[in-house]
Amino acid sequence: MAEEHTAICRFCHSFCGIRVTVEGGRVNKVVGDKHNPMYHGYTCVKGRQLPQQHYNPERVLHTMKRQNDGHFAIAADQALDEMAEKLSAIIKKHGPRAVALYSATYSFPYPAGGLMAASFMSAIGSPMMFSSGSIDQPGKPVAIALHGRWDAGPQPFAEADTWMLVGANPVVSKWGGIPQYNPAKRLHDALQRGMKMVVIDPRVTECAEKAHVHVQCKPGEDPTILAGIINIIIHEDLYDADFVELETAGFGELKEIVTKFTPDYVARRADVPVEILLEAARTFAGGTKGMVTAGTGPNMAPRGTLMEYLVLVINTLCGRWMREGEAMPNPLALMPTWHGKAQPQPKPPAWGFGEKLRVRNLTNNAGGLTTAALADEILLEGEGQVKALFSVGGNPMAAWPDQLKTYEAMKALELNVALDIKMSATAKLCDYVVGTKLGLETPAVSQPNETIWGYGASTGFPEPYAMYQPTIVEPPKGSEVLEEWEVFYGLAQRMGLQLEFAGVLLDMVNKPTTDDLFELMCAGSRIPLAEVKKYPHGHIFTDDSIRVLPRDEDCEEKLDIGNEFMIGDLQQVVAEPVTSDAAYSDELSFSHRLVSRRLNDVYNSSGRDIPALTKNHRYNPAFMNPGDMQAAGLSHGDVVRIQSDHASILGIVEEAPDVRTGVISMAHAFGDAPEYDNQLMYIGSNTGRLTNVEKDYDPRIGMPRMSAIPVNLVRVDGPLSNQ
């Protein structure tokens, strides 16, 4: 007999509220939950494929150990015994720094795993913890550290009469400005009430199609455009002079540098009409509420930190932060109550603290240790060399920049462990692959999306929403899969370590449950977890009495809109030749710039093993403007070699009128190891291979150029096996 349950979709970070039909102990249908107050029945095509994800024939259902002739299933306890023994030997011989952790996007929906992994690393004494955030949007936290964070937070999307998206398409990516909780509906409602949206993007995206102003620019020129918009706002007195006078420092330095970013200069450099630039600035500054927000693409392009800093500067110039007496949009639910104050917070260090890496003079930074240096840390011999790596919810071979270097690093490790649901490109190179439980096989809680409140404008839940989900189904019969946290707890037990989880010392004899860990995570929350569990559809726990508090009388903090490092970066921009086709490169002989994009039916490297999500194609199309294709003598479906100044990949051309001329648009996180390149039609190509982590990188935080990459292309004839 069929049963229906409410649940949290964990295919991605959006956590949509869903209804799950279970029959005979198996999930057979997933739809959106119309009674969920945050999502209103929304779920995307990926979430509706949870049954196919759970029962995929390619799913890893046992722990796999690599031997000379392939991977073979072994008992999980035996694998943990062997891993613990090898780890102990590595730490004894090389020290705890020899063990590194990489946690990525698929660890975010399983928060107990991430916390337990960090606890384990702390227990062994290793500082080598890396995340996908350091190669995705590290500019956000670093820019906040330079500019300062407004304690009461940003103005909410629900009240905005204007909004600006920089390289973001939240309708598809579920990130970047419009709240990712049914973003299409939220955008539709906002436009219906009269909100005017400005979009800066080289593509005519789904959001750009609905924009009041679309600045279709040359890729990589977002800092130029934003500096030009700041110049217009200041020159035309469109800024909030009272807020700037009271709450900021550095206005004079900012005003002086942006005078060089005249509309004519920006138009020439970014290849946008002057009148479009003027309209964009006037439209945004002419509103009363609303934010500028940015997406992954411009963060992966050169000077992502500068771009994010200028985003904050525009928001501050226009006074777009919550003010004293206004109701806090989200005082949080499964975390302690947030009583925001109408003042800046003290600024943390942006970089130069914590662990010092052995390459490129890099240190820890507000975005975390840079994953772009981890392959070097594995390959560089000597004291401190990384010998063991745990990849949790990630796929380094698909996600890390400089894929060929990553490939060599994965093979060089003495112990390479992946916690994964399939034999990914990385898993195939690992010594052990631990098959992990999926979203409907474990309890779930919505807290992770509260933890990112304030990561950037309009991130996290826009209202104090919370939801809990119990286990819905058991894993497939005969399988032996673990939760991520169980792996690190089990290793700690075997190595005689004491773990501290959410500030509490764990019982290392009597194993906790996931619910036990959730209780620790939610201790002291504004809404007790027990209360949240009473609402199977989730609930918005509003409290209009929680208002923005006044500024402390002794507060001397200011928002820094003239930061010396960012002013220096703007001076570097102005010093570059306007005709340069590569902001950091000496090479000017490239015909196109390759930009990253999101696809609606995949989530980074996840989803490409599900037939319903690959009905259009399993590969990674090289989307091009029809005019460019005609000029190059290319037709739809042609194979091309795309060459950067570092490496090359193959691509399959697809006509896309939404892409501006001179641009190739491809998704990141596709592909596999080099020996699989001839399977282009089935696995696509990895754009990270085109990136050189030792060149064109942010010297302070190590973020390399992963988008707006200068490239040439040439058609490939003949069988792929000969290429």
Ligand SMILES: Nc1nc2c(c(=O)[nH]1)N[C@H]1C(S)=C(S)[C@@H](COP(=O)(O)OP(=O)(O)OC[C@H]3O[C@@H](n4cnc5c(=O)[nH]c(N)nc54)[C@H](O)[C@@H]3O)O[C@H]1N2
The other form holds:
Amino acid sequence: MAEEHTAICRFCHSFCGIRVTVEGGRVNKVVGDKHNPMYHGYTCVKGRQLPQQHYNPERVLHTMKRQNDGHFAIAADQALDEMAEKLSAIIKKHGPRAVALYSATYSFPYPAGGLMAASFMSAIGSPMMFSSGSIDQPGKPVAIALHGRWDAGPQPFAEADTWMLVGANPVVSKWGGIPQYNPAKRLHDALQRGMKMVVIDPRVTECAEKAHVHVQCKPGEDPTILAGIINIIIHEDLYDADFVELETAGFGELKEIVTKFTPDYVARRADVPVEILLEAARTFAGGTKGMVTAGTGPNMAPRGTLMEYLVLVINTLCGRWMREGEAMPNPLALMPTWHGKAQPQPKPPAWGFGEKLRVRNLTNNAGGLTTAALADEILLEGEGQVKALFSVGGNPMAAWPDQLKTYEAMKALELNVALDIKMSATAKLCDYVVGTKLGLETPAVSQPNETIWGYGASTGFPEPYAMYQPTIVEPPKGSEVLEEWEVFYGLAQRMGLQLEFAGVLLDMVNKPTTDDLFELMCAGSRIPLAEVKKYPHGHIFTDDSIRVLPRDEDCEEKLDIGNEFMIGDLQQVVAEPVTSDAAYSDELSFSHRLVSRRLNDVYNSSGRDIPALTKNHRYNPAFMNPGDMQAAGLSHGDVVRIQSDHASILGIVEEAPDVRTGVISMAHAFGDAPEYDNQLMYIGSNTGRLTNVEKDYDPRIGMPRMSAIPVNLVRVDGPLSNQ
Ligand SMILES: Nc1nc2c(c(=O)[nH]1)N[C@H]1C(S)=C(S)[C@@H](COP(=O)(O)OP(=O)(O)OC[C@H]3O[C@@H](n4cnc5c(=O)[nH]c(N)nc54)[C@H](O)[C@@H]3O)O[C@H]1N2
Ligand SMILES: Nc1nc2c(c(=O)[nH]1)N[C@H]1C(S)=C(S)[C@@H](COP(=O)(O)OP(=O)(O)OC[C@H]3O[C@@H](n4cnc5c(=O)[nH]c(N)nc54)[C@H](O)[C@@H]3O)O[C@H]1N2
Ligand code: SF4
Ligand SMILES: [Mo]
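Please supply the coordinates for the form predicted in complex with the ligand, as a counterpart to the form predicted on its own shown previously.
Following is the full complex, with the preceding chain placed first.
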């Protein structure tokens, strides 16, 4: 007899409400749950493959230990014993800083894992906690630290009459920009009600197709474009003068510097028509509600922090923050009530605090320790050298910038451990690979999507939605898979450490359950977890009485729209030659800029072992404008060598009229270690190799240039080799 359950899809961060059919203890079908009030039955092609993901023949169903040249399954208890022993020896000899944690993509859907790992790190006394956030959009939190966060948050998408996306494609990525919960429908509804959208992107993305104004710019020029838009907004008096007067500092400095970003200058530099630029500024600022939000593209291009800062400045100039007395769109549910106030929060430090890295004068910063420097920390000998690494739901070999350096680092570690579901490019180089439980094999809560609310305008649930999912199926028979948190709890037990989880000292003898941990994580939440559990389809816990509170009488905080560092950066931008490649790459001149992008069927390096998801792309095509291809004498399917000033990779060219002239659009997280390069047709190429982490990086936070990378290309006619 088949049973039906509702559940949370955890293939991606969107957490769609799904309906799962289970027969004989196995999941055999996933569809959208049309009774779910947040997603209304939506699923994507990835979510519908959860059965294939759970029963993938390639799945790691045990803990694997590397012995001689291969990996062999061993009992999890034995593996934890051995790991604990090695860790203790490393800490004894080199100190706790020698142990590093990399929490990445799949820490998010299993929040108890991330918390337990962090708790373990503090118990051993290591500050070396890194995450994928610092190779994603670290400029966001850093810019918020400089500009200030408006306590009551941004205006909601549901009420917006204008919206601007800067290098984000949420219809495909489901990651912010437009509430990422069935975003295509939300966008459709908003456009139907008359919302006007501006998109700044070198590609005619799924979002740009729907935009009223599309600024199809040269990539990497977003700070210039945004400064130009600010200039137009100020000089055409399109800003909210009262809000600026009351709530901000630095208007004079801002106005002075942006005067240099005249429409003509910006148009020349970003290679866009002046009229489009004027229309973009007027369309956005001409509305009354709605936000500018940026995605990964321009965050990975040079000066991501400045770009994010200018995004905040436009929102502030236009007064697009929640005002006193308005109903809080999302007062949260599985978190303590958010009583927003109509005032800026005190500004945290942006950089220059916490752990100092041993390279590039980097410190901790609001975006977290620099993952782009972790390979250096592993390779650089001397006191503090990192000797042990835990990758939790992450794949450094696929994702870290400068893959060849990462490769050396992965091989140099004394203890390299991955918590993963497959033998990823990284796992293959690990000493231990702990096979972990998958999304339908453990309880789930929607809380992670609440914790990101406020990270950028329009990330996180737009309304106080919450859902809980119990375990739906047991892992495959004969397997021994762990939850991420069990690994760190088990290590702590063996090493005699007391862990503190969500502010509570854990019982280190009687192991908690995942549900116990969820209770601790949700302590003090506006809606008790027990209440949320009553709603198997998820529920929106609306409370219109929760309104934005007035400014505290003694609050003297202002939003800083003339931050000295950011004004300084704008001065540097103006001082650059108009073709700014010269500022980065002095020796060579380059014909194209390679930009990052997401593909609908895969999630970073996940999904490429599921046949239904590789129908369109086994490899990551190098998408190019047909005109560029013709000019270079290239045809569809040709192999080209793509050369940055650091390294080269091979790409398989594909015609894409949506891609701007002078641009190559290529997805990341493909490919593998160099010895697999001849399998280009099956595994693609790693664009991360093109990045030099020691050059062209943000000197304050270490974010390297991972998009808008200057490259040249030449056709390769002979046998394939990536060297
Ligand atoms: N050049 C370039 N580089 C980039 C980017 C780019 O656009 N361009 N994007 C950057 C961004 S935004 C990010 S976030 C990072 C991503 O960086 P990572 O998170 O390090 O990369 P992923 O490929 O997502 O790695 C996820 C790993 O988790 C495993 N996994 C899948 N499901 C589960 C599960 O249920 N449990 C566990 N434990 N593991 C699971 C997968 O097999 C995979 O090995 O990459 C960054 N790197
Ligand atoms: N299907 C799918 N969904 C995903 C992922 C995936 O791999 N697949 N990855 C997930 C992850 S880890 C993240 S962080 C999010 C990211 O979510 P998004 O930030 O929305 O990512 P993208 O869809 O790559 O959109 C980035 C856009 O930036 C544009 N771009 C590139 N360079 C520049 C530039 O210099 N300037 C401007 N203006 N635009 C530029 C690209 O053309 C692209 O359209 O997506 C998540 N969702
Ligand atoms: S968008 Fe797709 S992969 Fe992401 S949660 Fe929804 S169904 Fe799952
Ligand atoms: Mo990401």
